[in-house]
Each structure stands twice: as C-alpha cells, then as structure tokens.
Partner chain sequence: MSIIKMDRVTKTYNPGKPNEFAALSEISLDIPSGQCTILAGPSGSGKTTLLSLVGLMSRPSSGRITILGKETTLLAENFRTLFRRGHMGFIFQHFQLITDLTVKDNLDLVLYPDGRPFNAIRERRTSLLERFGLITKRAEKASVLSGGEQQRLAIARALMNNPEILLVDEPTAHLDTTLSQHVIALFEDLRNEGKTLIIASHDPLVLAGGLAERVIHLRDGRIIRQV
Amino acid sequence: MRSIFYAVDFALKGLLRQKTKNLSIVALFALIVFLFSGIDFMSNALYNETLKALAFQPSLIIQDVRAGRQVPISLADMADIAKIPGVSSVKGRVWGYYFDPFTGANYTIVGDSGDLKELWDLRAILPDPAPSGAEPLFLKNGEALVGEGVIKIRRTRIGGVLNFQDHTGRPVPLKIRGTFSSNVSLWAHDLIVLTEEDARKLFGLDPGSGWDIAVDVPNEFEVPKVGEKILRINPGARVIATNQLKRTYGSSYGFRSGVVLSLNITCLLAFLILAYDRVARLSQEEQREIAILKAIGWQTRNVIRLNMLQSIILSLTGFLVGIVASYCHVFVAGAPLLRIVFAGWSVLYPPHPIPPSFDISKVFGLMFLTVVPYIAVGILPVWRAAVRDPEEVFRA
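Since we only have the sequence so far, can you give its structure as a single chain, in the form predicted alone?
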C-alpha cells in the first residue's frame, strides 16, 4: 500500500512540473465530458418525467382521424365501448392547445370533469382552501386553475382575469381561481384547467363530441384485445396505447439528443487527435526524464506504469470535473445551454431544474469512450522512449 502512495506522489510531482500543459489537457477533457454527459442527463431526465406523466394517462386513447389529421370524435360509441369485457371506465375528454398572440405562448387547456387527481396528479392551491374533511371544491363556469408559467407570462395573479377568444373570435373572460402543483411540473407549467362547458365553448366542441376518448383497462395484457374490439365498433378510429406513447417519446428524445451528439462528435474527434498528438510526440524534457529513470535502474515496465498512472490521474480528473459540472448545469441550474434543444415548441418551460435522473451505465460508457483511449494511445511512444539507450538521449 505504501508503494502505491509513493508512486502516486511521484506521478503528481511529475505532472506539476508541467502545470500549464496538463491543466489545459484537464480543461479540454472536462469540456468534452461536459458536453456529452449533459445531453445524456437531459434526455434521460426528460424521458423519466414523461414516464411519470404517462402513469396518469389511460390505458387506451381513441381518436378520430380524417385525411391524416385528428378531428373531434363523437361520444356516441362510449356506451358500446364500456360493454367490452375488461374495460373499467370510459370517458370523453375535452382538451386542446390555445395560442396566445399577446405572449407567443401555447397553453394546454383541459376541461375538468371534477377529479383533478386523474389529471397528472394535480393538487389545487386555492386562496380560500376548504377545511380538512370537506368535499373538494369544483370549478364553476368562468373560473380557471392555471399553472405557474401562465401566471408569470401573463403578469397576473390569483383573482385576476384571463381574456381569451373562442374559435369565432368572441371574448371569453376567465377568472383565475387558483393555481396548482403537480409531481409532473414539466407538463403542468403551462396548463389551464376549465370547466368542461367553458372548454367546449372555447374550442367550439358540440356537447356530443370530444377531442378523444379515454379507456381504462386494469389488466395490461388485455389492452391489445380491447383495442381490436374498439376498432370493430369504430373502424375509422385511431387507438393509441400507453406503451406506444412511451416508445414515441423515447424516440423523440433520442432523436433530439442524437442531433446534438452528432454536432459534438467533431469535438470528440478533435480531442482524440490532440490526445494522440500529445502522447505520440514526447517532448525533449519528457524523454530526458525517462532516460534519467532508466539510468538510475528503472525497468521499462516501471516507466510505462508511471506514464499510465499519470494518464489515469489526468483523464479521471478531467472526467470527474466534467461530470460534476454537467450535473450542476442540468439538475441545479436548469440546463440553460440545452433547454432550447429539448424544450420543444412551447415558450413556457419550467424555470426550476429537472429532478435528477441519469443512467449510470451511460456514465461508464462515456468513461470508456474518453478515458480508455487517452490511456491507451500513450503506451507505445513511452515504450519507444524507454527502450532507447539513455546515453543516446543525453547526447541528443
């Protein structure tokens, strides 16, 4: 154990003799790791938040599609769908997106049927909360519960009024009754909850239609068969299972992270070229140090071990600095450099950081991609310098 400490101490003193050069290598190493690990942290965290939100979604979503576009669906088939064995509940949903021309933001507006718990685990925060044990307070027509992002971007408060326009251009004033919190704040930040009647008025939906139909199937193994029976009832419908949404979101975040990674792959190649150039061309001072070690009795394998130890110290230091900086950037600062890539088309992105979530296997994969090549490319030039006659090096 003591010999290991002596070896580390000797390697550190050798590195400190060339502070500027080695610090630049550590800084470049940390930058590369920062870029690549930040993308992985961001995509994994967003995907996990999406999975958390999908846990509150129904087993099946039924949509009506015309000419490749979704249109309002008739709710006349709900009674027949409810009779399918394995179906526990069927509910028509009224929701959609509203573009605010004053702020340039897109709001998600949902017509609440009375149970906020079913909608992404929302918990209403009202200025006059009901006493404990009382019945839950439902919204009235003309009232709205809005996310924190809507209050901030519209510069309003609880008790204020939101002035919207329906599909015909007529004004629809909505009094802000309160806001809400959610375990899925990434999706609830730009959310506006109205009564179902107000939502229908805003979107121009008839009482007998909805934007889609939510079907709950307790047994997940029965979901495909229930979907087939729904298509027999409504052949023109599109049936979407929760598992399909998981794959879709996974592909979406994977595509975005892949685009950014492809842009940064040139940085990784430049780093590998620089690392190879650094270790493949030993300076005269490094060659003299190796010659001195050989002259005082060091074996070639000992010289190679010392060089590998120095490479391990440099690469692991840069790797850890990059990982810690990336973690703080994404999960503490809220990823200001990557947010524009992953936020999508909405300008209402939660200002607070995403809950920490990352895949440790990808961290080790990145370590293998950066640390191992850096250590490996330095073995051959050091071996060439170590097998030379020390007298030849001194004379040169």
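Basically, rigid core = biggest C-alpha set you can superpose within 1.5 Å across the two forms. Positions refer to the first chain, counted from 1. Remember, predicted model here, so these are calculated numbers, not experimental data. What changes on going to the form predicted in complex with the partner chain:
Annotation for L12: C-alpha shift under 2 angstroms between the two forms, rigid core superposed. In the core-superposed comparison between the two forms, the C-alpha atom of L23 has shifted by less than 2 angstroms. When the rigid core is held fixed, the Cα atom of F34 travels less than 2 angstroms between the two forms.
Write the structure block of the form predicted in complex with the partner chain for the protein whose form predicted alone appears above.
One chain, no partners, no other molecules: that is all that follows.
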C-alpha cells in the first residue's frame, strides 16, 4: 500500500518535471473529451426535453390527408373511435402555426377547450389569483398563455396585448395572461394557448372539424390494435403512435450524436498516435532515468507501474478538465459551438440555456471511450523501455 503511495508521489514529481510536454497532453486529451462529451450532453438534454414535450401527447394522433398533405379532419368519427375497446378518451384538437409578419417568426397556436389542464400546471406567472380546481375553464376569449420566446420577440410583458390577424386579415387582439415555467422551455418556447373559439377564428376552422384527433389508450400494448381499428373506420387517415415518435426522436438524437462521434474517432486516432509517440520515443534522458531506477533496485514491474500511473494521472486530469469545460460550454454557455449540429428540426431547436442533465454513470462510458485506448496504446512502449538492461543504456 505504502509503495503505491510512493509510486504516485514519484509519478507526480516526474510529470511536473516536464511541464510543457505533459500539459500539452492534458490539453489535447481534454479537447478530445470536450468534443465527445459535449455532443452527448447536448443530445441527452434535447432528448429529455423532447420526452417532456411528448409526455403531454396522447397515445395516438389521427390526421386527415389529401394529396399527401395534411388537411383539417372531420370530427364526425369521434364517437365511433371512442367505442373501440381500450380507448379512454378522444378529442378533436385545434392547433397550428401562426406566421407573424412583424417579427418574421412562427408561433405554435393551441386552442384550449378546457381540457388542457396539464398546460395550466405549467404556468409560471398569472396575474389573477390561482383558480381553484373546481373551475374547468380558465382562459376567457381574448386571453392567451404565451411562451417566453414570443414575449421576448414581441417585446411585451404579461398583461400586454398581442395583435394578431385572422386568415381574412381581421385583427384579433389577445391579452397575455401568463407564461410557462422554464422546465418545459424547449417546447413551450414559441407556444401560444388560446381558447378553442379564438383559435378557430384565427385559423378559419369550422366547428365541425379540427386539425387532428387525439386518442388516449392507457395500455401501451393495445396501441397498435387500436390504430388498426381506427384505420378501418377511416381508411384515408394517417395514424401516428406517439411512443413510436419518442423512439424516433431518441434514435435520431442518438444517431446524430453517433455520427458526429464517429467523425471524432479520427481525432481520437490522431491523438492516440501522438500519445503513442510520447511513450514510444523516449529521450536519452528518460531512458537513462529508467536505467538508473533499475540499477538502484527498481524491478521492471515497478518501472512499468510508475509509467502506467503517469499515464493514468495524465489521462484522468485531461478527462476531468475536458468534462468540466464541456459541461460549462453546453449548460452554462448554451453550446455555441455545437448548436449547428442539432439544428435542422423545424419544430425543435436548442433552447437557451439548455437545462442541465448530467448522468454520472455516463462518465464511466466516456472514460471507456477515451482513457482505455490511451492507456492501452502506452503499454507496449512502456514495457519496451522498462525491460532494457541498465548496463546497455549506460553503455550507449
């Protein structure tokens, strides 16, 4: 035990003697870890955000399609769908996007017919006293709950008025009654919740139709069967299972990060070659030192252990620096260097700041990816240097 302590002490002294060389290795290592972990932090955070958004989604969404494009769906089939065994609720939804010509931004508009209670739980600020649970409809016509992004881009505040136009160009003034809490910032960023009536007015939808139909199926395993039966009722419809969506998003993020990481492998390889070089091409001085240690009674395995310890210390330091830097970059600075990789989803875009999500167990995974190859690469050269006869080195 004590000899390990001495070895660590001596290893540190050895590393400190060659500050520039070792610092550059730590820096390079940190850079590699920075690249790898940044992507993982990012995809993880985005995926978590997406999950939060999907948590409010129904099990199935039914859309009507004409000529391959989505059109408003007739709500006439709702009663039939509600009769399918396993279905707990069916509702027609009125929602869509609104292009704001003043700011050039797109907002997501959701019409609330009193059944979007989940959304109410998310409000952050509401000037009126919080309504009791007995009152089902909280929004009155002409009022809206507005995401923070919209408030910011329109330079307004809670209690202010948004002036929108309906599809015929008539003005629709909306009073901002509240906004959403920050833990759903990703998907509530551009969200505006109106009464269903206001939403219909804005979109020009007639009362007999909605944009889509949401179907709830409590048992996940019954979802595919229910989907089939809906198709029998309305063969032209498009039925989307949201748990499928969850997986699609998940593997899409996973895939994106995987692709970027695979590109990073080149960096890793280049770094490993450098690392190999560090241990493989020992200077005369370093070889002499090893020879001295052996001559005064260090066994080969003591020398190997010393070198391995130095590799471990270097790589762990680099690893720590890299992961801390990456954490700050993604969660404090909002990942300015990585946003571009994950942009490209029209509806989802990285929020700012990204809500921190950190899983310590994943650190082990990253270590396996970086520290293990680094140490493995060093074994052969370290051994080769350690077994040279001291006499032979002194002679040279």
